[in-house]
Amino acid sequence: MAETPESQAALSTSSSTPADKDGSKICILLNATGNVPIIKKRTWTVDPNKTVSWIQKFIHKFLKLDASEQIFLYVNQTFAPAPDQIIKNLYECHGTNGKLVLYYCKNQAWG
């Protein structure tokens, strides 16, 4: 699937490393649940100051669903954070092994 030049700027593949070697990237892992399409590449690298938000209209575009389905996220499947909650901060929080983990779906799932 073709990405857009924002997502490419801000959102990125990774290699076999959990950040960018500056370490000014955090990586997200995105795990699909329930219903929802399957994203093959599940290993991003993610500007820390960006929202959850963007990250569910990153997924939406990138999934290419309908303006009337939602997208919703979990931070390891216990609960979703707020809209405009930093990426830095769930990071800091939550993450484990150098990654933080999403889990997104198109239903309330958790929480």
The other form holds:
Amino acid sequence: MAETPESQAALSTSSSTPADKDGSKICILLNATGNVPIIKKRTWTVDPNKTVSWIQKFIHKFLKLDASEQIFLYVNQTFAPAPDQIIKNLYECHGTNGKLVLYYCKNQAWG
Amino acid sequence: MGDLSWKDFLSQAKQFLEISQKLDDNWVLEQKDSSEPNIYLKCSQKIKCQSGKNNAVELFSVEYHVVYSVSYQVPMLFFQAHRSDGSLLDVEATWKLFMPESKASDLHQILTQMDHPVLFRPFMALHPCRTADVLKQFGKPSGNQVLSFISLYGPHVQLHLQNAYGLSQEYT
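Complement to the form predicted on its own: the form predicted together with its partner chain:
What follows is the whole complex; the chain from before opens it.
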């Protein structure tokens, strides 16, 4: 899957970017569940101050989903963090082995 | 999967309550009697919001109920918001407070006034028709669907759970 220009600007590959620039960033692992399309590149590094809703929007844009569909993010098979939660806090609570494992699925939320 | 039985709802609600107590949160289990669906989770909080003509910060007291829906076989979120003078927010005011960005035509499918299944009073409620679908998308079945439900739908109406709710290993 080719990366879109905006995704390159926003998220960067953990392997290809220099470590010094990347030191403060948080490594997240994205897992698809349910009927959502898979993103081939699973590991991303993210600015710790980005919010959960920012990641939701990113995946939504990346997969070019319909506006009526919504991306849901959750951790530990059970818990969906609040959209305004920042990744730093989430990592401090749920990070394992230097990574934050996030699951995502999509569905229509209403109607 | 996705929908859950009354028995499951009850045991998961009790589990949720235990986690909440460990985290010093203020959820309680309300019980009218032991028959279906007369037991529900309740919590209340104060929220601050800018509203009114001169953008003054107003304080609202909101009470949330997580009630089992017999027709949809999923948890449902009911709530009621009061102003600091004790007056109740009507549907329009609730929309304005909680979902200022949504269009009125959409809101009829999201948030309306419904009969509370236990108290038989009108309450604001989030529509349950997609809840089972959404819960079903959680890959492996979620260990505690009541917790998943509250964490998914709560933020739409300013009900945020601490991150630590996701930590408990008991459900896996």
